[in-house]
Structures are given as structure tokens and as C-alpha cells.
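Take a look at this single chain, the form predicted alone, given in C-alpha cells.
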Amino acid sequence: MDWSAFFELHKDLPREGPGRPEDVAWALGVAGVKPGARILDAGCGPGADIQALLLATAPGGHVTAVDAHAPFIEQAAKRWGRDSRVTLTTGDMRAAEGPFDVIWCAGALYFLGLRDGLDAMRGKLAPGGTLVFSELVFRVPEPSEPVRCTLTKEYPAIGTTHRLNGIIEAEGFEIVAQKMLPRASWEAYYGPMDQRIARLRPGADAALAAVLDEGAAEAALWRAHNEEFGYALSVLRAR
């Protein structure tokens, strides 16, 4: 991977991961977190979701966005840098100093590891806090080869729902609830990645037609075969 090229494709993108304002509604909705609450966004990418994890917790919420890509955190320095509700730091989102009443992890508690990251991220939570965090999963016992090739490649460690809740108990936690996420989720992150791949294309030297194909071969693999995987959103809070 070039990693030059990779955040080439990525650094204008609103988000780093399938999601909308909705899930994060649904999700501390069901929780019943209420206003005031201290948030940690853990790998929080551009801050695609601080305004809706804000919006959930208001008034009063404060909401920690931690991300060890300091581009990322520029670019949600452009939105949220002056906004007193909001701090971003660039670094290791085991490293942030809680307690929190929330914890909202988008697709990137798989950068610890899953045990790793239920186990660090626990003893950040508040008496009575929430964790939430999405965890892609194959949604069927036995996916077909080129979904089963491809995910394993890029994340050896995938499961099902039916493994991925069975680490989540192990690790101490309950199930509050938990849901797929939807195809407009999906279509979030995929839409605005689709125009970014067409406007660098012309022009591309070799390492960045490959991040570009590569990111093109990504999207069409969900969207022909998205019954198959997908991000399990999980609403939890410690035992």
C-alpha cells in the first residue's frame, strides 16, 4: 500500500466509514444517554459524527475526538476547532483520559484488536456508561469466495455476528442493542468516495491508480454483495 497515495483518495472525504447522523441517534437513543454527557469519539476520522453526537447529548455535552492521523484531525480542526464543546487530539485512542459517559468508535475498534479495544475502551467508561461501536461481520455462515477472500486479506480477524457477540459477553460487556447498518449508511461513505475516485483518476501516476482502483473494487464488492457483510452496530454497557 502507498500510503501517500491512500490518503490522497481519502483526505477530502466527509467520513472513514459507512455511517450517518441516524445511526448515531438510533444508537444513544436506545442507550438512553442524556444531555450533558462527556464523549470520547475514538478514532474519530474528519469528525464526520461530532455534530450528531452533540446533538444527542445537548445541552451540555462535551464530545474528545482522538485520531492518530494528524490530516484528520486538521480537517476537523477546520469545523470544530473554535467550538468550545469540542477537543481533538491527534494520537492513540487508548491514551485518552476519561471517564466518559459515552464512548462512540465508528468502525475503528479493530485497529486494537476487538478484545484489545473492548478491554481498554471499558475501563474508560463512566459508572453506568455506553460504549458504541460498529464491527464489520459477515452476516452469513459460509460467504461466497470472492467476499470471503477479500475481507479475510484485509482483516483477518472478521467474524460472524454470532462470533462477534460472544467476544463482547466474554469481555464483560451486555448487549443493550445492536443493529446492521443500513444501506444508506453504506452509501454515505461509498457516493462521496465514487466522485473523488472520478475527479483524480485524469492524471493519476501508478501508485495512485492503484489506491483508486482498489477503493472502486471496494465499493462494488458491497454493492454486489452486501447481504453477505456488513457493519454490526453495537449498544453496550459494562457488566
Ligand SMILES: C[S@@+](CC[C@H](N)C(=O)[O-])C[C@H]1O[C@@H](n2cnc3c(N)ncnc32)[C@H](O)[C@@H]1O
The other form holds:
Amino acid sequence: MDWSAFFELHKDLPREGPGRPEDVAWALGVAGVKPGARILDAGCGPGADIQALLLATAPGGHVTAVDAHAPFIEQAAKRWGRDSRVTLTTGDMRAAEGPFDVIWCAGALYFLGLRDGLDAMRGKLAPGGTLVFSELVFRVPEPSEPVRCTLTKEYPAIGTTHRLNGIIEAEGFEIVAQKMLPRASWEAYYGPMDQRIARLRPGADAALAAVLDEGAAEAALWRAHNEEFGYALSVLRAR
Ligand SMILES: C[S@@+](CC[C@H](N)C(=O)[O-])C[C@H]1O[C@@H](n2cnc3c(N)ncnc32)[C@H](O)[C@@H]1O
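Could the form predicted in complex with this ligand be shown next, to go alongside the form predicted alone?
Entire complex below, previous chain first.
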């Protein structure tokens, strides 16, 4: 992977994975999160979920948003850099200092490995706190070959929701609620990415063209096979 070409595609996108404000509102609503909550947005990317997190915990909510990729934090800072309700940090989510009443982790826990990620986040939760994370899963026991081959190459540890829930429970969490992210949440990611691919395509060099092809193929796979895989959004409480 040519990382500079990868970030040429991904720079300035509104978000870096599927999700919408409605998903944040649903998760924090079912968890009964209170105004004034201390929130960690772990792997926040460009900060797409910060506004919904603040809305769901107003008045008095505070978001600590952490991402390992400095340009994403710079992008988030354009909107949130002067807001006292938000602290932006470039770094590893495992280094964030809790405790937090809510940990929100959209499409980022898998970077740590699911078990290690759950373990690391549990240690940062305040008593009675809520961990919400989204994770790519197979929705069927036997996905078709293009789905299985492509996704296991990108994410070898991918499994079914049943397997995901087994790991969650083995790591000492209760599942308060869980749902698959709807199509609209995926389009909130792929729609702007389609537009950026079309804009970058003319004049792209070989490395960028390869990254654009990969992005387009990823979106095409999801649109053709979204009944076979998706993002499970899980709302958890430590037992
Ligand atoms: C798929 S993106 C999702 C970003 C954002 N949550 C969103 O939905 O737009 C995953 C993010 O996790 C970040 N990341 C990966 N490992 C990380 C770590 N150990 N600590 C902090 N951020 C990390 C990446 O830089 C990337 O921005």
C-alpha cells in the first residue's frame, strides 16, 4: 500500500468509516447516558461523531477525541480546536487517561485486535460506564467467495456476529443493545468517497490510481453484497 496515495484519497473526507449522527443518538439513548458525561472518542478520525456525542450529553458533556493519524486531528481541529467541550489529541487510544463515562469507538477497535481492544477500553471506563463500538462482521454463516476472500484479506480476524458476541461476553461485558448499521450509514461514508474518487481520477499517477481502484472496489463490494456483511454497533457495560 502506498500510504501517501492512500491519504490523498482519504484526506478531507467527512468521515473514515460508516456512521451517522442517528447511530450515536441511538446508542447513547439506549444506554441511558446522562448529561455531563465524560466521553472518549477513540480513533476519532476527522471528528465526524463529535457533534452528535456532545448533543447526546448536553449540557456539560466533554469529548476527548484521540486519533493516531495527526492529519485527522488537524482536520477535526478546524471545527473543534477552540471549543472547550472538546480535547483533541494525536496519539494511541490506549494512552488516553480516563475514567470515561462513555467510550465511543467507531470502526477503530479492530486495530488493537478485538480482545486486546476490549480489555484496554474496559480499564478506562468509570463504574457503570458504557463502551460503544462498531465492528465489521459477516451477517451469514457462509459468505460468498468474493466477500469472504476480500474481507478476510483485509481483516483476517473477521467473523460472524455470533462469534463477536462470544468474544464480547468472554471479555467480561454485558451487551446492552446491538444493531447493524443501516445502509444510510454506509452511504454517509461511500457517497463522499465516490465523489472524491471521481475528482482525483483525471491525472492520477499509478500509485494513486491503484488506491482509487481499491476504494471503488470496496464500495462496489458493499453495494453488491451488503446482505452478507456489515458493521455491528454494540452497546456494552462491563460486568
Ligand atoms: C476506520 S477509521 C474510523 C474513524 C472515525 N471513527 C470515523 O468513523 O470516521 C479508524 C481510525 O482509527 C485510527 N486508529 C487506528 N489505531 C489507532 C490507535 N491505536 N489509537 C488511536 N487511533 C487509532 C486510525 O487512524 C483511523 O482514523
